[in-house]
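Just the one chain here, the form predicted alone, laid out as structure tokens.
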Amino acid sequence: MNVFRPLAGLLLACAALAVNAQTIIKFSHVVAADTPKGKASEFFAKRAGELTKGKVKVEVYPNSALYKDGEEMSSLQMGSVQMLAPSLAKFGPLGVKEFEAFDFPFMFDDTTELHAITQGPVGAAMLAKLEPKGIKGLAYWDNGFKSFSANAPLKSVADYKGKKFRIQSSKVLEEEIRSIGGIPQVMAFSEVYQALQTGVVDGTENPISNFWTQKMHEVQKHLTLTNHGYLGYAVIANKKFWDALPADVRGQLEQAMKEATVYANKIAQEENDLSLAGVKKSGKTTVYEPTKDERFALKKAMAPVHIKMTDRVGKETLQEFYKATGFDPTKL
């Protein structure tokens, strides 16, 4: 009997398993599956499987199904989840405060101004600042511009005074709410509906797609289309995991991400428009379009945020943003 035959068979079997081994990527996010981010995540998962010919399987976990949004970043850094798409405000608490420039009110008038940052060298340089934190920045995904909601009309700046507004953890957003006399309340996204329902907070700021898919229209009587701030995401990966991928697989995933980014940014406005139509049709929330003067008054009231928060974000970063957008808070 040839004793080497069983050993050879075992080695061949191991080799076959290695060839057929599938890399699993856990991709967690905090919003609903039918939001722009949720749909783009599924799009990426599909294209990743196709381009790698099944070598990679991306498992998408929406609605904080895997981890609460307050736990996701540490889970990524430890490697228990491989990909996230957190809002840009999440990086300030990590010490990369330049990202809080995206939180400044009325920074962008439209997506053209926004993409001058996110699709240009400034945005790429900011993603690179995440690497010392063990994070690989892959792309920026749009969600849209935020509007305020509450259980009372929000027309004049005075209407915001004394109301508690839920915000993400961001010193810039805290100052934004204080600038109009409101009370900022930092809270996990998954807790917002109940907080609005029970009166723990009076209102919130969200792109309309988040407002609609999280059913906030059921617990908010008024929505004012202020478009005062931007909410977007950075798609990120655990750097050690990403760098350890075979070069060909990594390249295929990068291509899948490019395609998913185009898709995400394309549908963001479409989804917000559809969501706004849904809110109006529900009849549960009164939607108000501010006049030009009312919106300017809100913009002027929030302008001091830019001055007060300059040192936190960095003058150089803000100047890069102002150069791209043409915004000048000193002239309001």
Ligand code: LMR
Given for the second form:
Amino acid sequence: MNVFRPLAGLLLACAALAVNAQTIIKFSHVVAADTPKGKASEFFAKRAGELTKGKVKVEVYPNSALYKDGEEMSSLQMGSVQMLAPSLAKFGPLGVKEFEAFDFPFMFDDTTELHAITQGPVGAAMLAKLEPKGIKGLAYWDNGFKSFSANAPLKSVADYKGKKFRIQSSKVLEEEIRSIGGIPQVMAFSEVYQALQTGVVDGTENPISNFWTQKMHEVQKHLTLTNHGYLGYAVIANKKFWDALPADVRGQLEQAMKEATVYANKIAQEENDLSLAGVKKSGKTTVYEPTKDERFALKKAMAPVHIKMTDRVGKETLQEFYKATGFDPTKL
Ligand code: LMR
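Having seen the form predicted alone, I'd like the form predicted in complex with this ligand now, please.
Then the entire complex follows, led off by the chain already shown.
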């Protein structure tokens, strides 16, 4: 009898077992692959595969290919998808209203102030608040500061009056648009291009990387670099799924996430800068840098949003944010 035959069979069975033992993680998001979030999720997928030596395969689905932003969160909670990186605005509608503090206009001047929250104890405590919702918060990934666009120039506050602006589903963002006389229109990210093209809305707000990669420059004649609010992400997993992973594998994934977070936060600004260069080069959208006075007028007009929405988000959370940022809406 050929002694190698049973041995080969055993090896094949082991290989099959190993294949069967591979854990698939579906990671869904709504933006293009060549954005800070798109690139960071690919980076995570690669490192997860390497560090777990193939035990985990992360499949990344960009551009709302799996779920639109309105559907993502419930799909994660039900376990149909294992990981997401929704924008921080998406946690308010889930009932964790503290996250809406990130939507407050002019809350952060720069990423140093932002990271004092997202990379510190306040950010960690906020992620922990997702656990009763069946969600494990893993990290914060940057995108950047939002700018307004429309088909007419946006210079003075009066220019926003009566215009319909698409926003994410956030009570704070609704107030932000109302504070400047605009009409807020909540809509899924995947529908924005068409809504701009058909005139369902007049304008929108987003970091330039989203503006550029969704080709909004084709359907918006004017972009004003207002940098009036922050848009970033929390990377999250279905908690039951995450907790059930073998401890060694979970540790390797945590390491992959740590590395992906460093990468994400390193490339975010670069990606937005490249996108802005792309928009300018396209010649389709006029890019306007507001004067100091014009930007201050916008800041002043939006300051009442902070007062009006304090009770919704919670005084304590806001105080923690103001401590980190030095922003005082009563002193404008
Ligand atoms: C949006 O809906 O505008 C953003 O949340 C999209 C994103 O994920 O960056």
